[in-house]
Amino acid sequence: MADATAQIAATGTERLTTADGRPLKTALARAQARARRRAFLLVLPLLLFIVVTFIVPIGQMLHRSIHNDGFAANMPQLTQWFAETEPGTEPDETAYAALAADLKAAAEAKTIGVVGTRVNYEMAGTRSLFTSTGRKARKFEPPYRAAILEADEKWANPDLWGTMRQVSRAYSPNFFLAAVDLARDNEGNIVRAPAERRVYVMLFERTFVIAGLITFLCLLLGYPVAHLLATLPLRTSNLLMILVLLPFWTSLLVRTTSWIVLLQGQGVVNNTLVATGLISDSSRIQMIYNQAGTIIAMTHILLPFMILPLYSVMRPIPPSYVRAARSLGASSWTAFRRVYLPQTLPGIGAGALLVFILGVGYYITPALVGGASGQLISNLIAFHMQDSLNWSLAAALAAVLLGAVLILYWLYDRLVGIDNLKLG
């Protein structure tokens, strides 16, 4: 009977029509399509904003990390000779003729500095060689090999020719190799970079270790604070929450420089320790311009990002759960470990992930209070962007950092689950 009723209702729906005679089912489908279009148009400005300010810059960064045509675009004849010969080929008169012609053309176009800078990224000290030889290039006459070597004997160095062969390709993974302290020899084999240039892996390790330590300290300090806020009456906790939110209303630069005043050798903390007799005036503690200064300042700055997710998870937990566990014979530690703590894991995961990701990308605080031992990989990225102007290497370093963070995010999803993440 029920099946017959359902069949009659379905048949009736198929036969229903609108006021203008169209089938009702078709009219409903069109209405749903219009609703979807309206919803898409509503989110279109946000989508365009994300694409323009986030997706496109990341794409440009990834492209910059593998592309640099500073040599290839300004030394076309020599680039062609490299393309037609095998790696390790001794430069002949044809190669020197191409070099002389390209040096002359680059000098006239005032791009010889660009060429020298591109080679200098791979082999230090070569930019001056290109600029000085470029000024003499218009006087070169055959035989070009003798003329160029007479201008500067460094052009006979096989390592230089091997480096020019590598940079003659506009697209190259060499910047990613440099970002992990690797390089290519004259035959194109991947080898470890010279000892004096192996700095990036060490900085990546330092960045992740310090970010992990800061995350642990934020959890250690933030968990009791969030628990206190969650268990106090709502009116009192709201008043205390102002103290947690207060740093967000203060400039990051002001907070960082305040720590310089507090932690420096003649600062408030050291003066207090000396005044109380805990340390002597000659043994003041160095707490700034080192890793300790970076860790202290960044822990203070990132602590609210741990407290807020924890508080949002702890607040809805009924206190009766722990009381019930205690009434059944569980100790305070057992009740906390087996009843309360598991319910706060989403907040712990959210706070830890948020603090860690912010920590690995911090720049201003390590630059101001870190000194030489407290610098992170973000500071070196900024150096290559602003000072050395090696944007391709900066992009490669940033891409490696982005990839490492995405891997950690993937591991978190596999081990804990993004569905369990709760930010508030």
Second form
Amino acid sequence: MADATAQIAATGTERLTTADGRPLKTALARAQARARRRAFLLVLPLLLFIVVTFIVPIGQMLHRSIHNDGFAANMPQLTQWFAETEPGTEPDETAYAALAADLKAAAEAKTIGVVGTRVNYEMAGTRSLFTSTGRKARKFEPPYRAAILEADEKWANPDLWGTMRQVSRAYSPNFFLAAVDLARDNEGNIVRAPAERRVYVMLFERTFVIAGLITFLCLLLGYPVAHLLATLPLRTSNLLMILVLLPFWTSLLVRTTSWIVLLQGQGVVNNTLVATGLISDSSRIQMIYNQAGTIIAMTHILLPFMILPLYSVMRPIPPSYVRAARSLGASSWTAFRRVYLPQTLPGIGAGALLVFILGVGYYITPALVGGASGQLISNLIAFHMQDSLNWSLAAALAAVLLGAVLILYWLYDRLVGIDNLKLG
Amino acid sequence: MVASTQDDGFVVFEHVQKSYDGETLVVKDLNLTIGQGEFLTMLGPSGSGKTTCLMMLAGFETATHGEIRLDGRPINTVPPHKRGIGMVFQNYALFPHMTVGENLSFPLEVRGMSRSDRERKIKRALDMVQMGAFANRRPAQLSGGQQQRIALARALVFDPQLVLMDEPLGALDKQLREHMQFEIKHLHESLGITVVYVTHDQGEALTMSDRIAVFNDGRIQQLAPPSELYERPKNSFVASFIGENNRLPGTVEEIADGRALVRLETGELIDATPVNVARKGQQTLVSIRPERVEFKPEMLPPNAHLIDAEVLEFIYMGDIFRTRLRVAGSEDFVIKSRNTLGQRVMQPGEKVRIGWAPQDARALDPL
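Compare with the form predicted alone: the form predicted together with the partner chain:
Let us now look at the entire complex, which starts with that chain.
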């Protein structure tokens, strides 16, 4: 970069130029451009990877949570009628004609199931109505209202028409409403979902409470371990660190199933308790397939994520701080509370945030050891992805979870400061 | 090595031993009495046990055997925070998450002092080290010298009778270190506190101390005021650790009336003051300070010992000249001479005659 050798002008007010007369700023930018380009090219593969595997899927998921055209795309004429009429309009002959035409077309294109499923999300038991009427749609003759009602008189139900009007809009907030146990009635007012369908708010609460409890347990268990690791001679602490990291090298499934072996009714812990006479054979403790199982197994699995940031913060704290506090007259508890603990706060924050966020989204462990009471929101998301195939609701639930975590992150930044985070 | 046997010592170490691993003793039978208001320095190379002694006194290490008394009270089982000893650490150990004022407030708060008392004491302590304007700064915003002053103020703010300092000036540059030496010394004098100071810097020890305990190998080699330590070292370790010295190996030929005749390896017979040699035929190291050797015989007393020497190297150091000579077979015999008017610049290879007074040649044990 020979052109960067600036010739400093004799007078301070004059613009600085290089030896061959170009402005210094241009020359500098030119000289650095190549280095910057090279640096960018080096990170480009990772950037592309993240865009393709992370940002795009998350964007798609967020889009899906408010967009579902299963009805609108396959029932174009009826969708058109809904768009042209006011909400609450009685379905007239035109509407039934549009319905008949759409049902016929959808039945031929074999998309009637998609339509039925979409309506079924909002109003249970309607999928079969669509498929069965669809089979007869080929034979419908005007007047269509009579023909359709003859095929199945459930079509006269105003609730059904209200629901169809709602789902005829491809973009709708209904999935988010459903994700927080709300629904819309036929007039479009937001009301609480029927009591038997209110599960999500309770599950969100349970997820955050359990994740918080696991974070607290990890801190309680991890803090002394991290302190021990940080104060031992490096050779010993490295050996112990391998033990902390060992779980990382073992499959998650293996670790989770080994908890089943330990905790189940006929498991190691219960058998030991019975054998030593601490409990009787009939009163074996239920420690798995419930919340306790979820908490125990997840605390174990997430513990390293608490220990590592704590360790990295504690290691460089010299023992002289606590000694100084002691020599200044502080008891060991005061010295810990006023001098040592504040200096480890960045590690506590990082570890807690890490464990909490991981815990909130944990899926496989609660699925395996959680039973009914230990299921978390992620298990419901998986259920809607894999079994009910209501991907939009799954996406809405996931988006609510994402939003909650982002809010927590923001709160953390406001209260503790993200600069105080130290992950390792 | 019992130096002083006054029973009313402010700090008393009595037969103190310390071992970390149960196999070797880091401190071997330490007996030391420190008087009230004294500035005592523990000087020694690293691993000599001096810091361990300080840590035992502060309460961070427990003595394996023996008793430590503070103001007549045994403190072996007293936890550090109840000893009321101020301490200045090598890396200052200022709490990074507190301001200077909060750092100074800490020892007062844990003593349950009222807010107004605290503020008064903090102000007094900060003014004492000329840092009154810095109460709201964080330690990280201060220079090394300023942090040092704050650490000092924090150790003094709760009016301890005894202050321990563990190489407090080690991280400062030379000029600042020398300046701080005087400040600490003046604080000691004006407050009348007892100071136990640990260092490996002999210059620091000589400048500041009332008495110096020279540590080596877990023992006090000599406990004496600076001038005595320098001029009358008790053994070869002390002689070589404190200041420079020329060492001439030889054998005691005759010993009587506080004088010893030593036959050097090259055959010369010299006069020396016996220190820890006792009998004829014993191997000895004759120690002579480089500044006590003279080129000009007329500057020496009549009983001075004169010897032939050859100049090997001449180093011009500004205020002094440093001449390395071959004397009685030894090739690193050094003479320091002041750069005075008429002092001659010597050439390597020059043959000269040098001399010293017999009382400056001290016959010590062979190292």
